[in-house]
Amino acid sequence: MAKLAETEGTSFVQWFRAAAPYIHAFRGKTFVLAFGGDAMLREDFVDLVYDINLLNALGVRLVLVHGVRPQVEERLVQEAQYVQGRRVTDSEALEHVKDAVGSVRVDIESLLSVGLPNTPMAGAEIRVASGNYVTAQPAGVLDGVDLQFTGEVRKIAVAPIRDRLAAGEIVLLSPLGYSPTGEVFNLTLEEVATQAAIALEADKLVFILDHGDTIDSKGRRINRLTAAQVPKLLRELPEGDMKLYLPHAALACKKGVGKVHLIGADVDGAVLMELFTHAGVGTMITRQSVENLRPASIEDVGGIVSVIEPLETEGILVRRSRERLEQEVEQFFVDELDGRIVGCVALYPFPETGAAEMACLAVAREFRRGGRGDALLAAVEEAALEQGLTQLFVLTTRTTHWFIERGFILGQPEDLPAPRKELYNWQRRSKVLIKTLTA
């Protein structure tokens, strides 16, 4: 049992520490997260009320948008009519959905008000605002049916919400919008939470899956798309919330806002998962890759250490010291991924003879499986062949035949180039590999 908690307790204080960049980044940030009314049906919604209690202790500056579709229906006595996935709403119907607004909203806001002891909750004392944050207009005629009451957001209230985010409060917008006439209008959550998303400048667009997961037509998880590659995914997926928010998701990304996140609500935690660790557990949208292979710069010595101290230490990579790192470190490249270094290699030419030594391949344990290394090799290759080298070459006591399946042929130590065939460990007996290079 002591054994089991000193894990538990070790996992949690790794899980902890590497958390810790994140929220160090997100602290005065703002983010907008939105969810269905079907999610206030949930038994565990309030595990999402703990996990909003913690963004907001973290000094996350956070907007809530919700729905209330689940309970509009269950309060209208004939059946919605939809256009384009809109509901026409009558004068009737509207009544209901303001009913539907005003309920969800006091049960939100009592939720996030609970500060009992032994609750995640516990001394929260959250505030939070709401209002007519949202200026609408009519939606108008859509494929020859009027909409009436159903609108659209013409302008959300900036200065008013970021006040109220400066003064440590939630917002919390409901789908309602307000004419400057006095009318009022029915939205979709999903425009709300985009057009107020895109007008903060938020940093972050979170919707919360009601129905389905973040998983294409053939069950496979998307773990992270452009905004580009968005409407080829669209015509794969089936009817659901992934396909309902995902061109909300794009245009967000493509006005600015810095990151949009899918996230399925079956996973206890997955707001949390998704935010604070790179793997996450839904899909991330970005307006380009948040991926880079590039040249390093000494900025990036300690995320090189970082890659490279676990192969050291298992003898797969010769140890270098900080101090070389920082010397040669205009020979490496890295693969950053959402500002993290999660691989790297170097490059050292020999011109004299044409050739070039590839070292110090590493993809962190975590990232591997995923291609990098292919891509780190393809980057030392280009970079051999614009210095004019014809020939790459690598030492490896462990990766024999990654490297063979890839191109190289065993070579001898009498084949490398003389500088450094004089600093050859003949200790170590490392394998040399060669490849031949062509444009």
Ligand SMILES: CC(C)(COP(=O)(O)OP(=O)(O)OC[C@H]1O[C@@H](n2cnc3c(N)ncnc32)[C@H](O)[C@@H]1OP(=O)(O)O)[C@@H](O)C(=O)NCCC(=O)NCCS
Second form
Amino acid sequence: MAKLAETEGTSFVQWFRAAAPYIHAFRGKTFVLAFGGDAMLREDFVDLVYDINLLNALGVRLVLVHGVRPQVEERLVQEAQYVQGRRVTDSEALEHVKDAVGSVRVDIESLLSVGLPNTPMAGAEIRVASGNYVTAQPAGVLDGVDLQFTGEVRKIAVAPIRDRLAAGEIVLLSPLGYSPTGEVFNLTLEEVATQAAIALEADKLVFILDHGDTIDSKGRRINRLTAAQVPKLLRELPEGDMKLYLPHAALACKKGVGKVHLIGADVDGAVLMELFTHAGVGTMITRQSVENLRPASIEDVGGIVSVIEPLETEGILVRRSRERLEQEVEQFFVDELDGRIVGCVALYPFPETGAAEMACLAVAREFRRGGRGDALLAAVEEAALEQGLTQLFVLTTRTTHWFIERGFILGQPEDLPAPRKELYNWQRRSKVLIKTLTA
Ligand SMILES: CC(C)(COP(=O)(O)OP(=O)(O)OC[C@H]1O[C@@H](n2cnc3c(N)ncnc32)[C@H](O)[C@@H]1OP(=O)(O)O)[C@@H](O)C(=O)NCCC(=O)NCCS
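Having displayed the form predicted on its own, please output the structure of the form predicted together with this ligand.
Following is the full complex, with the preceding chain placed first.
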């Protein structure tokens, strides 16, 4: 029993420590979290509310966007008419939408107000702000059919939302928008969430799927995607929320939202696992196109030098002569964007020990925070695994947390393969970080 408690305690402590870099990184960041009307009908919706509470407590600026599809459908007497996948909202349907939005909004506000002892909400005093933050316009006529009160987002009231977030409140947006002519329009939650994330320059946009999971047509989990890969995947995906949300995710990335996450609703704590562990449980979409990430050739040496030279001058990377780079260029991968090298990384295998060193990971300053570092790491991990290597190590003086967040653990110079240990620079005192790779 004591042993079990000890193991549980150890894994808790390890997990909590591993989450620390995220806790720091997320404070003050803006996340838009969108979930459909089905989520609220689930018994475990309260778990999502607990996770929202936790993110709020950690200082994340949260905008929630809820859906109401099942709640509206339940109220409709007549079956709705659809044109190109868009529902026609007549004046009667609009009344049901307003009714459903009102009731769902109150339910969410009430759940976020719980502060009962013996629940994760104990002591929480969450304030929720909602209102006319979304301006809408009519979607118009499609294929000769007037969509009536079906609308499109025209504007998001960025400054008032930011004020509420800065005051520590959670902002709750509904799939409704108001027009300067005094009309109300029915919107889709995915459009509201995407436009809000773009307008607020959100760091993350998170969609929780109501139906289906983040898997491809062969049932394989899709962990990472770039906006450029989305159109091809869309052609292969079956109908479902993944297919519905992906175009919005790609648009958000292209318009500057840092990262978009799609998460299946079936795993308890899925939001926390996706956001606080490097491996995640859903799909993360970033802007950069991987087509540009490729093994380097001799023509790339100039580009690599332009990326690493400023970092060598700052002492972040160890200086390499141009000659050495020319000799070793085949060990490098480069990230090329519009013909310019914007990132690089090198892989030096030590096959006799089953390990490889990752070195010279760098992204040009103006291109950082777009998931490029992650993509370069993924390329190196894949190449190492292809060579049958199962351990990746890196020596760094300033970027320890970045690696720890990505599954590396702190080691010692003694852990290095013998030939590398001999070259270890004791004056530089780099930290040794090690990651065990799994296919
Ligand atoms: C480390 C590096 C390659 C990351 O590149 P990137 O393209 O910005 O990486 P990503 O977009 O995938 O990740 C960015 C995240 O890493 C975080 N990050 C950047 N530098 C970090 C550091 N030194 N410690 C901890 N986190 C760091 C950013 O805050 C950002 O977090 P967020 O997404 O929560 O906002 C880039 O910062 C770099 O070139 N650094 C200098 C060179 C270096 O230190 N190399 C490693 C030694 S080999």
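Under this definition, the rigid core comprises the largest set of C-alpha atoms superposing within 1.5 Å between the forms. Positions refer to the first chain, counted from 1. Nothing here was measured: the structure is a model prediction, and the numbers come from that model.
Trainee: Trp402: with the rigid core matched between the two forms, does its Cα shift 2 Å or more?
Mentor: Yes, shifts by 2 Å or more.
Trainee: Does Tyr424 count as moved between the two forms, where moved means a C-alpha shift of 2 angstroms or more after fitting the rigid core?
Mentor: The answer is yes; the displacement is at least 2 Å.
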